[in-house]
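Have a look below at one chain only, the form predicted alone, in structure tokens format.
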Amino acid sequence: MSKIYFAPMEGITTPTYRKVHKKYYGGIDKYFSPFIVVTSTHQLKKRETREFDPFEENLVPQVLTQRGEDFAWAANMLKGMGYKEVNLNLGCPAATVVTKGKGSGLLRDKDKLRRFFEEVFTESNLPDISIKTRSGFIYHEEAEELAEIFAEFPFKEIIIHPRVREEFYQGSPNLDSFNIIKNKAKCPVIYNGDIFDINRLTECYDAEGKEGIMLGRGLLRNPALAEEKEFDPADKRLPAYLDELYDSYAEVLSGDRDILFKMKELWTYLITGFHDKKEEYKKLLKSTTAADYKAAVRGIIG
């Protein structure tokens, strides 16, 4: 069977929803936090730090960054705390990165890629160092010359999401410029990119899935696709799943609004599962407090 990661997606996969995942559900062999950005200054915002402070288990953090001498800090300072990969974000799409030459806005400049990951190599003892990346910026024709770049270097494994930065999460993963990169890769490619379901999935497993998937938004409308179930609107995890993350975010939010808009985040995923509560699901998006949140999600599953 295929390794199965948990994507990192801002604002949604942060510490409070991973410890409650991992309670309830199984079939994943790591996580990755939403990025965290590096300056030149090496100060993190506290809200980045609670991202991988305290130290976690099974958990890859993830860095964001437009200079490989900073990369190499962050890496060295996350190794000092006990995490033996750390993973750079090449994937961002949003604007406000990109114009910074961060996330998948590294990828336009080709020599300037290749020159991060030289100041970032030439560090020594630094923990196992993989790349979540695009397949281009513009043009998935882009893909030979990242695969002979990405050959170059020493990574653990290369995860790849299969679209160009401008097509943002619209249209097909382009599977041509994945293979592309993976067989020139010289350590294990990972999948990434639209398996919502066990269909697909399955044939991840038996094509380009072979060294590993990633799932994302997936998990998020069926919490229990890693271990290879459809998603069950009675499971009798769900109510309980629901609850404690809930509460989870009580502990760490102030106030019913914040919580709120965490859960109706989450909700606009699961509500796939649930085909026949329109209405229901209306009320949800429209509370405002605990209570009416909490019966509105009780009129959806029972």
Ligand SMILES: Cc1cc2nc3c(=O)[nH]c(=O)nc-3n(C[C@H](O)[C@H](O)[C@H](O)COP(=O)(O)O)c2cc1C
The other form holds:
Amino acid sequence: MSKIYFAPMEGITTPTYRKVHKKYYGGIDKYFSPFIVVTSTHQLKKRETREFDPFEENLVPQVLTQRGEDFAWAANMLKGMGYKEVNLNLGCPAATVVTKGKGSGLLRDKDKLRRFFEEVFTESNLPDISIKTRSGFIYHEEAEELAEIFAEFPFKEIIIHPRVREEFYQGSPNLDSFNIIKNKAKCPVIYNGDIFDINRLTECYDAEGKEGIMLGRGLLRNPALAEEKEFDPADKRLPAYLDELYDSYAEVLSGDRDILFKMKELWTYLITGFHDKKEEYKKLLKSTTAADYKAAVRGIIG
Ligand SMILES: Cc1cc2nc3c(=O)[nH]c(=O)nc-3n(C[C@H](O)[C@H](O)[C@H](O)COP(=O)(O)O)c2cc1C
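Hand over the structure of the form predicted in complex with the named molecule; the form predicted alone is what we had up.
Below is the whole assembly, all chains and molecules, this chain first.
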């Protein structure tokens, strides 16, 4: 069976979320932290530090930066904390990130991208380095040149979300560009994109996901997806998972408002498994207190 990774999702797959998911559900070989922004000052904000400190087993911290030198600094700092692998974000499509030449913005200028990696790999003693990339900035045809660049460097793994930046999360993943990069790669290649149910997951095991699969939104919709279980609205773990997530957020956030924001964001994915609960879901979205929220959840999951 292929390895399964939990995708990084900013604001959602927080240390709190990961702790609770791990407790109730299995099947995940590695979790990835949402991106940690690293600038040339090498000073991390407290909020960023919390993404990877204290040390977490099975976690790969992900770094978002525009200079190879800064990435190498972060990788060595994370290695010092005990992390064996560090991941580079080459996928974030947000305009604020891309205009600074970070995330998928690094894919735009291929010479600059190559120089970025040259700078990284001049460092000695690095941890394993993996990348999570899109298959192009504007066109899928860019995959050819990206494949050549990626094959020049000793990555541990390449995770590909085969959409270009311009697509954000629209349209369908482009399997041709995925295969172009995969066929030239000198390391295992992991597939990521739009795996939402068991049929698609098992189909992927024998095809593009042979060397590994990364699941994102599918796991938010169905936290048992990596166990190869179809979403079961009556799964006994679901109320406990949601309660513990709420209580764990209450320990680190101040006030119902912030906790409810987190829970409602998760529910935008989870609700896809409850087809006849429109009215109850409206109540959940309107809730402004813990009591109203919990009553609405009971209305949905019984
Ligand atoms: C809300 C949200 C936040 C995300 N944050 C990150 C991130 O911090 N780092 C990253 O590499 N990808 C991020 N992604 C992209 C996901 O990791 C993943 O590549 C994408 O959702 C496609 O996979 P999926 O179809 O399985 O969800 C984010 C996606 C979403 C929807």
